[in-house]
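In structure tokens, one chain follows: the form predicted on its own.
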Amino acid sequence: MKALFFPGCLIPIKYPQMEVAVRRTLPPLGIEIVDLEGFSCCPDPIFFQAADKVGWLTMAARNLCLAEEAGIDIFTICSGCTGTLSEANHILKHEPPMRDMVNRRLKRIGKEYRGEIEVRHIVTLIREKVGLERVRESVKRPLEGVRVALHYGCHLLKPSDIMRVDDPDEPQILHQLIEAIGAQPIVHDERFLCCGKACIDPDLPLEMTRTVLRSVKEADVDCMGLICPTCFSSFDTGQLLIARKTGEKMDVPPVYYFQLLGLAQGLTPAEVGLNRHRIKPLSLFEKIGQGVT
């Protein structure tokens, strides 16, 4: 099965280990990754949209036009990218006046949005096009005994009528993906709290991050399983900032889901980039009998 890869900005530049993990784990699931030159920033689903909605839609529509020209649906590996491209696709399909306005802009560069492709987050691509059984079949080293605290983040689930990923109040997709690789999904008390990254207040983001991390730490887990690079930034680098500011040391290792999948498929921690993390999942390494190098 072919799927058109929209890598976005943040992951390839700041967290290439996540892209590497995706590129190594999808082929065993029967997915052929198609790369396409010319994609730009999605762009940002919060600040850019608030500042210039038509400009935001036009940039997103240009990316969608490239996928339409290729004739392949897009999948993304960033919740923010999924949010922007899904919402833009929804608006442009259902609001003809806005679509006409955007297409007038796109005409200057020889593009036209037609509404012919779909946008999927990678987890829904796996659920809907591959199936959980194929994930289980790809596992060579089940992560038995590994306790993974789940963090869905904001953009993966909401707005639910546009994202169409899962029930925003009782999501199950990450639970199912974690169980498929043999690990134990752990629900913690603050699993629905935002990581705080988008808040402008100078003190609130770090306090929100701290609240989530404390909740995860109390759950007694080996790592925190997530799917959003922005959340990862808050919980990885954020722990160092919290320690520097308050003296409180968390030691809660956040791990991108496809890095966990890679470990279960038999890859080493270094092959999925876990050596690049500031907070390393040492108890996870111990349980699978692997070192970080």
Contents of the next structure:
Amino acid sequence: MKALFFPGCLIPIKYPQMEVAVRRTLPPLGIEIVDLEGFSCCPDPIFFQAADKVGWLTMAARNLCLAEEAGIDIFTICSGCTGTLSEANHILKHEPPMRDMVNRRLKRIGKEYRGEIEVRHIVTLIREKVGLERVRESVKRPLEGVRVALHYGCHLLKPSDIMRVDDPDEPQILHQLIEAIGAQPIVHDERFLCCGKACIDPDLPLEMTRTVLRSVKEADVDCMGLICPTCFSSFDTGQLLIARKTGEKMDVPPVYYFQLLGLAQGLTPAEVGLNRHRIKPLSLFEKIGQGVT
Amino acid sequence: MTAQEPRNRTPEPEKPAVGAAGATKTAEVMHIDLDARKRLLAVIGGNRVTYCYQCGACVGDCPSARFYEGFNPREIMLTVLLGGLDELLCPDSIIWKCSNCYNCYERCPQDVRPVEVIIALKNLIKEDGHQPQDVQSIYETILKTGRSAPVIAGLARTRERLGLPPLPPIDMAEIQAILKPDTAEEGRGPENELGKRS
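The structure above corresponds to the form predicted on its own; please provide the structure of the form predicted together with its partner chain.
Okay, now the whole complex, with that chain kicking things off.
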């Protein structure tokens, strides 16, 4: 099946290794990635929306128009992009005054939002259009005995009436995906705590990040399994910042789910970009008999 | 109020309930600044605050309330209802401590969507020109490049080395054209009911 790739900003610019993992792991699942020129930032659901709500909605609508012109449903690889595009799609489909307002602006560039496509995060695309069986079939090297602490993050699941991905209080989708590659999903106490990235404060984001990391540490895992680059940045850069500021070293390696899928599909750590990580999942490499350069 | 000082949990009868420019409360009479409130109600996502009956369901699951003394979504909604916008629209407003996690949106039995009310307040802060540097710099980066993260030197080579295609260009004339408001009043005005969802 064809799926229209919406890369966003954070992954292609700051964490291109995640894009590598996505591009390598989807074809074995039977997904043909379609690239399209012209997409802008989704745009950013936190600070850009805080600055200009109407502009946020309109820029999102322009991206949706490009997908409508291509006639293919969008898949996203970042929770922020998923949030913005799903929410905008929902508002524009269900609120005619908003759609009219946005379309007045889009007319300036010869576009019109029509509400013809769906937006799905990559994990939802896999669950709905590919099936977990296909994921299991693609595995060549099950990650046996690998303990992965799940962190869903906020914007894949909430607001749940718009996202419609899973029950935000009892989500299953990542558990199932982790099990499908032979690893063990580990539930830790602070699994629902926000990473704190959006708070503007010198200490507050680090306080939230640290609370999650301590909880993960307590659960004695090989790595965290994430699907959001913003969460990743909190648990990667944030973790190093905490170590520098307070001396507390936790050594909890955050890993993007599709890097784990790649390892299970037989790719090397370097082939899924794990050599670029500052906090490497060394015990995971050991368990699957792989080193990293 | 500054971000560091927790505000009073419950308005005391002798003290003003909210900032001096907002509503004031004496033992007998509470004045609600309806004009200040109207300004927020006109912004997309702001008008649902009127459904708030102050149950506090938004507080229990709020990570910012848990980790930042003085941040309390119920109190922010109350301040808005009383028209005390001045204290929420000041440059170091407490609302920037919100984590945008949407737990309050999930928990609210009245569908107030407190996080959306807070986003509407943030839009007013931007309108007043008091936005924090973090917000301004992302806003400008997107306005200039169409992307939220600055493209660093060497990225093209890194992507090539990783076997990734180059970043495709973005038509910035299009982005700038659609970001220009139609009129100053676009997207506002309770008469067109923008912000209400069907």
